[in-house]
Amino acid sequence: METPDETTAPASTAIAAQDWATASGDPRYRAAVIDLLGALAYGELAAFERLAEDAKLAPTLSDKAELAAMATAEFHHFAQLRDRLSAVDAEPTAAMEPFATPLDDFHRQTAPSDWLEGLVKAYVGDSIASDFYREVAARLDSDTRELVLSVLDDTGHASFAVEKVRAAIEAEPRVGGRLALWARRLMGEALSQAQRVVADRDALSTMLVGGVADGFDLAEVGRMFTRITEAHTKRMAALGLAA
């Protein structure tokens, strides 16, 4: 999902200059990429399901059709990731399985109560995840990086959400306070979930702190989350909400 000002990751590492055939010779790197693609694939599948569900809350037929089109785009992204996993001899379901429970827990804990909360969740929550994956993509081999960035393309939900939320706040200003609180909760839950997932997966954590992706240390992880937080603040401003 596109953000008002996408995070900028540090300079590429040696792995980023390689293609998949070369980089995957390191079994630790291969395991990290399979984890990453598995997490992304399940995230896209969950996004498809959520958008299809949110369409039921849409106040107009045109809004319902917009969300249906976005859900279709998310499923296409899922299919690309599933096919890549199969192409690198990884079983897609097995690759996704470790991430199903934490992502399902996140969505269960942040279930929107109405149409506007659903829009804010998709815009804020999905964008935080996209920021994180873009940071990681800068340290992937060229083939994997190209795929990851392509599936992070905005499906149209960003501008759609901004337009609808800002119009709702203009019509009823008090809505802004409720949605701002909701967005802050989403930010906290999304960052906690990302940190838990990384901590539970040795290959991913190694990629982030160095060893697989050289030059990415613990201090850089802290700076990465700072950049993600700053992007969230800009995104809130685009919605007309206070961070």
Contents of the next structure:
There are 2 protein chains.
Amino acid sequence: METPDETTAPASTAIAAQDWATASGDPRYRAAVIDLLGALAYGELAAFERLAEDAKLAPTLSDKAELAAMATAEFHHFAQLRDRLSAVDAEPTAAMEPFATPLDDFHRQTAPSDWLEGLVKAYVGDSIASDFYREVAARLDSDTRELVLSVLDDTGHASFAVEKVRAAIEAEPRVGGRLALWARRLMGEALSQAQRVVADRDALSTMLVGGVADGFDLAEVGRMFTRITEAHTKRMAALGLAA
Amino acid sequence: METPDETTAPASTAIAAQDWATASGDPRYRAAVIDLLGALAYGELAAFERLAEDAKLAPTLSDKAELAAMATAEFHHFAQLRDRLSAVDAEPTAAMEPFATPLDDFHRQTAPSDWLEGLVKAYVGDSIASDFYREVAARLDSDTRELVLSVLDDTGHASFAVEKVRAAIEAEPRVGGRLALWARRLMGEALSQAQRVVADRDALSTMLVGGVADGFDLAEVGRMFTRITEAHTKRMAALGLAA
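Moving from the form predicted on its own, what structure would you give for the form predicted in complex with another copy of the chain?
The next block holds the full complex; its first chain is the one shown before.
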């Protein structure tokens, strides 16, 4: 794969100023967005499953109900993305399928062993995914951007997880060390699956580093990963964990 | 426990003609309805968990999405019931808790080993629960009746399950024998847990057989169970299974 030269990146296409009808005239852009929506849709469906699974570990009935409510919110996001895929004449299952294996593998390799690990995982995973999609959304056509931002609406999980995890660490400080290691492992697995997706999905990676959408080039992708990692470190500190 | 004499059952209380504000003046009626809503709420939350769990067994992504949609619908039912419990000044968790063990035990003892067993279980379980609550609802005050009937709205699971199970039996008739045994086991376990609930929950069973609500007496409860069992047999026949 050739590395695109920064000086030739068509930063002037101004995709962000276009709507979907105009922007999707470029078949490379269209394919990239369908990839992106497919990945996001499968991610939401997997998040639904993960939260429903974590609900079983909940120590109280009201914690269980909280997690079930969040799972339900993720399902509604999934349904919005699936409906958008259908609306732009993409087959939702076909769009999601390429992302099923890396996401399933990630979840299998990071199955939480208890309630707190589940909370940390959901919090870390949602936050990183959310940071990434927000960065990408800013460079997309206006219709896709609006959809992506709307499904990234906080489902209330973050503050719930932070509160529970902080309380657990206060009650037993040793828990913090174990959860810090866990968060590091999650970040490592997430990055390794993300690399796999980038290697496998030409349309998506061409958009990310090939200048199909606005203003991305290799250097900018590097800066994006730095920003996401820094935000992760700050969140871990807020949780009372050293990242 | 004394068996109430049929001739003394206060069939003339006409609870069904009253609203909650009036009917709940009787503390025995109030306690019985809170029990009923607690049982139903926990049942919906457990149904959410079970369907989300079954979604993992789905053979295709679109089957998975169908089950996740049904789980989400069950969660919304749960939220309605929980909100009603709060609205009538009952603590939702306290109202649900007595039913957690029998329902969890039922689900543990009838964990489906594959996708088809999961579908049959959800279908059989939902149908029996729905028949039971419909029978009871007809005898409740107008406000509680309306709520109970609204959360029994079909979540679309029945036709989905029937279609998939029939197709599987057509493709491989041997499957029918195994699933028929499975359905019989489910019915047996459901009845045994129901008996346990009736024995443990005085308020609820007093309503069912003690004439606190309209028109129930022991003979009528017997007829109700006969109707529910007959409906089950018919549904199994429609599925292509001998009950």
